[in-house]
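In the block that follows, a single chain appears as structure tokens, in the form predicted on its own.
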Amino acid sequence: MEGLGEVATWEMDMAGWHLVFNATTIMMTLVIVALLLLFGWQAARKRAPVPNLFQVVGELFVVTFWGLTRDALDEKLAKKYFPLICSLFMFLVLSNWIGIIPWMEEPTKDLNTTLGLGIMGFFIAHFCGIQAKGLKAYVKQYFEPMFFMMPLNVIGEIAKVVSISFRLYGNIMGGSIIILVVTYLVYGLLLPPFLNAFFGLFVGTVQAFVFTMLTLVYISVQVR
């Protein structure tokens, strides 16, 4: 299993810094980002009472998440969260996805993937919850319902970060490691496929759904 663990890297130096990127990574989610311009472009061009295959799915997409948007935001809201929900989905499925191709690999695989977009909803949530509660009330949550639960209260809200980033990095990690395994032990035969299907479409479309709604849940606690 000569594989396992390798990562292809850039390295460069930067004002006395070492910095390491994985070009897998980068390249993966440069694919994943033009294929989704791709489909929108595809979907959005030729508008049609009868529509094509393109603009069957992205209206799918569309109708599916802005009532699960609306219903956990109000319409004003909606409207402005709503592409961001929606996007997060198609980039998240997309990502996890793209692994049953040969030679590609999921970019959610990674840990700096899927903390950053860990953390990217967590300054979206407070950054709307500052702007719907006001910094006095915002600030005064985090002190209920006893002043002293404060660091409680602020462990709480860093551990959904590292609940929902380290959630889909384990299961496509996980997942990607025991279909290495298991080609190993038995040759490449059926099983390793189906466990491709498995991991990567049924695994994958639950992941990147729960870490979606996840994110949608932790921006509507804090407008609320």
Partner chain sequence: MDMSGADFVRGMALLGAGIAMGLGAIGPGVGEGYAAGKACEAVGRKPEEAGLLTRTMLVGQAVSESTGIYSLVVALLLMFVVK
The other form holds:
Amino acid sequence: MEGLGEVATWEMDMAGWHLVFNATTIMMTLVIVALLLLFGWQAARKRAPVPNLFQVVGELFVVTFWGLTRDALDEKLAKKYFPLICSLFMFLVLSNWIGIIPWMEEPTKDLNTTLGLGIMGFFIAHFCGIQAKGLKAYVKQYFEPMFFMMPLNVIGEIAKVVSISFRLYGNIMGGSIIILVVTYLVYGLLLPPFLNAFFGLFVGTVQAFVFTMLTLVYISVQVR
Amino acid sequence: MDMSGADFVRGMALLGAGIAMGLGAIGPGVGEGYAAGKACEAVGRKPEEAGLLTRTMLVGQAVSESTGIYSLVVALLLMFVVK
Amino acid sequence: MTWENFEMIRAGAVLGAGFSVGFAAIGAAVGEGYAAGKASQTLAYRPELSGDVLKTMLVGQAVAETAGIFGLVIAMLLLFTPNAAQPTIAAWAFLGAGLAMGLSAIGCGIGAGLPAGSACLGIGRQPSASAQLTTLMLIGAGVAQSTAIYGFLIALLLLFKKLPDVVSMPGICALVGAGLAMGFGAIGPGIGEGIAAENAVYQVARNPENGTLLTRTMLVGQAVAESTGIYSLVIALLLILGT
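Given the form predicted on its own above, what does the protein look like in the form predicted together with the partner chain?
Starting with the chain above, the whole complex follows.
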């Protein structure tokens, strides 16, 4: 309980900058990437008519998110951005679930991870917008409906990045702190498994889905 | 308790951060919930348009959330910039 | 007028206890009353369904009551945990704990009552779907409770965190500000998520085969509506752990 809010860090000085890395986040992100690579290799290894377990799960992800992406974007763009959307969801859902394993921590518990993903979505969406509409029409939309609305429109775009990343970060961090505090107060009796099921599995899945959907929606808003 | 002027300013900034975020969260919460409720109603009437309706709901909620984001930014500024 | 250290702490604790259970009672009572009103409305034209409607109403009211019970638990803890060994600043932490729990329970009590009411109306309309309606109502009301759970968390942190010995203006304001941020911040999301769940439950009653689609839309909408409550949680945690 006393150690709440402290993180393990690696610090180093490089080219005049003092850099601080969150060690747990980096390690856990690498673990998740390794697990996903393993999963992808297992799922695509045989491509049998009678699928094995990994192939079934993989097909479930692909079919669900292909439908959602095609609904939101047109066929050509959907083909281009579907891998991003599907892998983003798989990464986030695994990140949010891994906290239920003892000694493992969610990488999404760190604002750096979610803010990084949010900024990535921001740049992709605006790149798509410029590509689809041309630079002139893209700039012009910031001066709608009146020219003096420009600052508000720009702030609104930046607010999207803040909202999408703080939502995921706050949910996962809040959940893990609740589990910690309740476990401390009841000495680990009875309650923590239910809290883990609610905050780890249920909230984790919903928030991963919302993050993915919002990234998709931001791209589709820019394209139209 | 002896208190300097700088302490007082810092304390008021922290209290202000709490009040800014707390009151600022009321409006967006109700508004976004209203949007979600109406979207559910529309999906109930026209289930075949669910994708479009969900996207419209998310865009509307993102806009109505911006005042909540302003509160968050102001609260963070009050906490980390005002000394 | 000079106060002993322990009297100061007790004063903060009893004031916090009053805030906690007093504000929490507002939300729970409004929500439960709303559910009971809708149940009566349904029974006026479908008296033969009284068993089902009453059962759903009571389950829904029990969920709405949870927020009030959280307030009661925090009030009890505030009355019995203070001891003379604690530093004086604990008085302000206890006040903040009461505010966080009490105010945050207002929205969630009202929010959990809304789906309960529309579930009663829905059963009157579509009695065969009553099990599906009760399940969706429980999911929707449960998610609407989550900001009250965050308020509960902040209250527990303020109650049991080890506090510094020095009393300073920034320290006091951070503790009370954390309580106010989480308390007020939870009102809006609680009510908003309740409105979303209310409409979803009613639409399932109109068309039970859309259940999965509506559950998905409701959960996505609620997750976004909750985000301002999450920002409040972040600010409150920063205020508590940063001092």
